[in-house]
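Below you'll find only one chain, the form predicted on its own, shown as structure tokens.
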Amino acid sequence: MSEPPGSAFASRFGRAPAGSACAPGRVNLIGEHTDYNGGWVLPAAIELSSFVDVRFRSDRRVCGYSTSRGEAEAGLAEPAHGNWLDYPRGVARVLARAGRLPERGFELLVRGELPEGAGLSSSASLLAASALALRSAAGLSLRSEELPDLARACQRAEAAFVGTPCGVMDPFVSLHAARAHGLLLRCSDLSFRQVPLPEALQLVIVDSGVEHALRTGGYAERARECAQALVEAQRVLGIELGNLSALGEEQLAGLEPALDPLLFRRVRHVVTENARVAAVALALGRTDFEALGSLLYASHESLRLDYAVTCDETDWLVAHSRELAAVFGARMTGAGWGGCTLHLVRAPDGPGAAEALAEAFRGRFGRRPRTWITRAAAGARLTHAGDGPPLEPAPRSPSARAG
């Protein structure tokens, strides 16, 4: 017999939850490292989510239990502790300071389906689900026009409180995604439209097994390089630019001899990646799988050569995809330095392609990677208490971080 809704929360905290929500992870079809440069992205939510049950306390303590990361506790006003609880605690602080939540502690129980450190936005998923559940527990309704502000609050919590430099794309798509659609988003002003994905399209995700760590990796360095490149590009061109994505491909030739070679490569990736995002949206509308595949492969090459964020494992997975007839395009997805690759496959060939990639990878690297076959999923929503994956024993160490 299944547990009554909320019984796991009640067993741990002695009372039923007052708010429950789930939010999906995402895979980025194309548009990598363009978000914090004010550019275009085209992500889609995936069929893996974080589930959160929550209830406010009368004091300012935050007590949490995660099925994958164990127990954690801290004061609402304490600085970040470097554990998973920083994410729900951080977004609660941001919302409370904006007058959109009571400034009180809470108890929460988290169930997660998303792998950590794989580049599928487990952190944004946890932030978005926590924000929705907390708002619901406070008895506050949420209108659709408020979702962009909620996405910004999630971003601020991860960037300013947790300490991970990040753009707004991940929480935005987690909150706004529509089933069977990608989200074409301009990050400079958060204007967006839903782009239908063909029913014949399956998304195969392969985990390289190389865990990325955005707080200790090169993400912040790339952001600094782009900020420096923006200053230099404005000086060379004699114009004021809001961000690097305001540049057009026709301006690259004039910048190449004037910029430091490394900075120019960063600029070239951002500018050409924005153009590829627009081209992918058009190709999806025409169901032109051949064009889609070519654009994904070109994106990966730009990330490998101009932005230097790939690794041997992701490079190999993308290169090997060219040998599989079922795969018509592949690229690294996520911030890089590890994480996952995305492979576009014509249905119903997804399972065969995933198996072929996994076996070939094991032959090359001596270990079998995790794979997922998914379609574009719907965004975050309120749920019934206890919805989500079953409760599992806590690991010995609760210090793992959302990835």
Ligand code: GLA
Second form
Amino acid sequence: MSEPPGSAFASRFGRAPAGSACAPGRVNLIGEHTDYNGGWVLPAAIELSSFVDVRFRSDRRVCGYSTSRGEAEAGLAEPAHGNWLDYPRGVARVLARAGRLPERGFELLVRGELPEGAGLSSSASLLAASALALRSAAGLSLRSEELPDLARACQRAEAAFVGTPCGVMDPFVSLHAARAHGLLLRCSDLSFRQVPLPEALQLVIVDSGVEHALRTGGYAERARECAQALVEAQRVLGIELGNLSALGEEQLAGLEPALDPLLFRRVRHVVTENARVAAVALALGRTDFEALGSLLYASHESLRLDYAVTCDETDWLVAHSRELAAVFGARMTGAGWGGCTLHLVRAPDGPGAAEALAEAFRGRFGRRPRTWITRAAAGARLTHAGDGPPLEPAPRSPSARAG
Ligand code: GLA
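With the form predicted on its own done, generate the form predicted in complex with the named molecule in the same format.
Okay, now the whole complex, with that chain kicking things off.
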């Protein structure tokens, strides 16, 4: 946008915003369906964000305008309406209940760069940007120690208010990501470390264009299966585990004959995926791209066979990657049942690989998928405080080239 920060807000609501923030979407390098099992994940932020401007009102109305989804309005205390405003309203309610925001309505303007429904966390980025902008508009501090609590508040808003089951990974990485790094996060205690991503790697994302209605129901079903498997595993082993990620690979052989075969496959995915996350962090440190690629392919196989969350289109995109010399490895990323695939490509061959994948996909499925080429981006930030000048310039997305 070439207009000065906050001017779209001012022309719509008649006054300048009091808090403004942006937060990126994410791509998960590895560690899928491990977050709600207390395990490891290794996502990175992408160069596409949601931008939010906010100003509190004196009453309890929430009035929003989204450049992609239009106007929406609701009372702060009303139940979810099933529209996009539920996200900012939900996180405002969670934070207000925890005494971390005033219990007041607000005006809010959203500009989103992320595709919706593609599994790149447009909702987590909207939640994270709203949380930061609201805290800033309330004149409350934004110390980095508070970010884990904000991530939890975003997760709670999405799960309990909006009604979409989810783990903590997406808002956490949106708030904590560092440019040129992946974020190695242990979801049981939110301890994390930034892992440098070598310059020689480009992340190519391909949107299968498949948006299964199954996603929400399927996700909740997997979470239930894991909860049941945990109870069974604890009974068989006679120990308290806390979560499935407390299991090691050496315990799998003992569990296999004792567990229901479907539950065993879910457990095996979680346990082996945690091991792959650790192995990917090591391979990144050694810049061993061959090992990295194999681990991504192995993750996809586990998601296909043991966790059963892939689909024909994502399976095909991953399989086709093996035919492209510049691609080290690929996997589905996000919840699954459609959504996007991630392809790790040798720089500077990202655009060529994206084009080859898109054209081959068109040949196979009769339509050209959207593609993005990105490097790991920085996490959420204030874009300007109050009516004053920007604290930090809002990131644009010059190298997140849409294809
Ligand atoms: C969705 C959820 C995340 C995570 C992934 C699967 O993106 O929002 O919390 O569970 O699926 O890894």
